[in-house]
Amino acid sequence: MHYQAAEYSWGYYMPAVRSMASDPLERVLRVASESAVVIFSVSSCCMCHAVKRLFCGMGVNPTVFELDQDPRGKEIERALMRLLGNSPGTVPVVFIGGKLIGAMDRVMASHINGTLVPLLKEAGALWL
């Protein structure tokens, strides 16, 4: 199912499914490994919106997991905090090719220094 927000399509929205892994960290890693680009987001977060726009503007169709639309979203957010070293303001969190890239600051740094596009190509998210 396509996830639609206003007029923009961010890619695929990951709906809550009860049969998913019981451990939140295991669930994060499994979801992150299933698509070329996965963004863990909160639908009302302006930085999440910005990172989704960045990827869509580059022609990437990310899988978006909206934490505020999942009953276990807070648990998953805590698991993401552990992965990021307990840094506050965890969202958005981006995985490319199953590898943790990080929050917005790391994504933007990769974009600015020119390493983001090669990562996206290697993961199969960009073809050009």
Given for the second form:
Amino acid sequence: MHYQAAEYSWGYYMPAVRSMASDPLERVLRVASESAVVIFSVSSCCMCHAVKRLFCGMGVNPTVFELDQDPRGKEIERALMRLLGNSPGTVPVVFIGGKLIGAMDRVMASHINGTLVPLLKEAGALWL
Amino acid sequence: MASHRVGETGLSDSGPSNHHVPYSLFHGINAPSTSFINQEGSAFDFGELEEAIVLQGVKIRNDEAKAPLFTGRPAATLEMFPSWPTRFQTTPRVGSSKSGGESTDSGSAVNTLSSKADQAQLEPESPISKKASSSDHQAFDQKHLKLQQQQIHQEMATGPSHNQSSVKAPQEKRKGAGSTSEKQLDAKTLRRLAQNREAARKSRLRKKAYVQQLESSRIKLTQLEQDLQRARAQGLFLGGCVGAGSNLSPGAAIFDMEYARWLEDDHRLMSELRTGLHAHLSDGDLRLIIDGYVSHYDEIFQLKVVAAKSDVFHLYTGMWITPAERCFMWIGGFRPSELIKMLIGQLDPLTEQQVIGIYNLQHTSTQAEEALSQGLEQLQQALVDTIAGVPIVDGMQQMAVALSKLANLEGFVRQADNLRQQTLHQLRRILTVRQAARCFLVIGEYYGRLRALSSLWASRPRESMMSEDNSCQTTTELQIVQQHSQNHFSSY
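Right, the form predicted on its own is done; let's see the coordinates for the form predicted together with the partner chain.
Time for the whole complex; same chain goes first.
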């Protein structure tokens, strides 16, 4: 019996997509491509909270995938670890326009050096 | 007096003689004494001394009837030298037999002893002295003593009558008449003498070993002192963190040391920057220096990554920086947006694009700081909830949860340092070479002044009876700081 994983984003509730795909990595990429900004997170993680605040502070509405609220969250976490290469704490992982940006340090670096905002505008997450 | 006569003769032949001694008799006595001393050289020990004393005692006993030649006695030390000729005039000599079986040199040494032992004649003194000076100040050694001991035993065994044996050195003709005399030593005395000799030898060896040990320890000590000085010079500076020495974790202590060294490098690199700027170096050369300075900053951030792993509280509570710096601290270091705000006025002239870039940098760094601060707030709240909550199962589980939450602090300090590093790199990108050089100099000066402020504050006069005095002192301190800052500002 399938059950639905609720996927919340800030502002609206997105019905879960029942996926037949068993490959977690595929699922990750598919989820990432469905929104302009996707954050893979854990609800209790403080750094994930920080990255969410960062985007909201910029006026972006990210889609958040809480791993601890998905029954196959562990697999997805492992897939993310493989994507990132290393893992001092896997989450948060940020996708913009379907492209992998990385963990918090990459997000911060790209924001400071001015590459984040163009990416957001390109993905349609930012209009200002 | 006979002794007097002999003394003079002896003096003429002996080596060092104590002319200054008033006693004429003393001269006579001293000749063999000095010869005895010469013989001993540096290996004088008390075993032989005691033996000599005992032997002298024996003679004294034998000579009870004979009154001493002089009423007064010379210095106490000299009493130990049994070479009082007159005393032994009547003592039968053991003499020649003692030296049986010995080589020439040792024979002379032995003969000196034997001469002092029997001292039958006064005449022997001069030849004895002769022998003494001719012998190369040989010290008594074991072999001689043992042989002497043997000879004594031999003497006892064979009885009193001995003639000058052929083994004796030719110098021993001095024995002359009455060459054979008996030593009146009993077996107990002999045994005791032997034991004393043995003890003396052992103590000599012990002393030698002890001295060697002392020498090696001394060398080790000087080496340790040198190492310690070198280590100190390399920077066990705790800077503003005085008194923190005892309660620093190893990771914190190591980081403090490395930070102190980094500060020294910083000072050196800043002088290089300053001279490079004033010397109007080419842009290429200046760029090299600036890139070196940026790597210098990368270094401290790398060190902080390592330190955060081992002791995040040390970084987070700011124990590694001075109190004045700590006032403005944000998550274990400087606040990037504040640094940009400070720099904005100092970087003129800037192109329009550069101005936009700088303001963008200030904006983005502010946003990033906000995000991290809010994340940290959530962490603190979660910690409070965990610790303040009622322990469900047991307190240990509660603590374990709190510990795992606390571990996130390291991540925040790392992200804050990352933000600082990225801000500096972005500054470097926006500015030209010369602007960047001035910019980094300003940054270095700024934190240098904060550190100076900390030490001034720490050393300010504390109490005064009058409040006016207080304000006066504060004003004076401000003047000092102003002068100091003026000196630094003038470099721009």
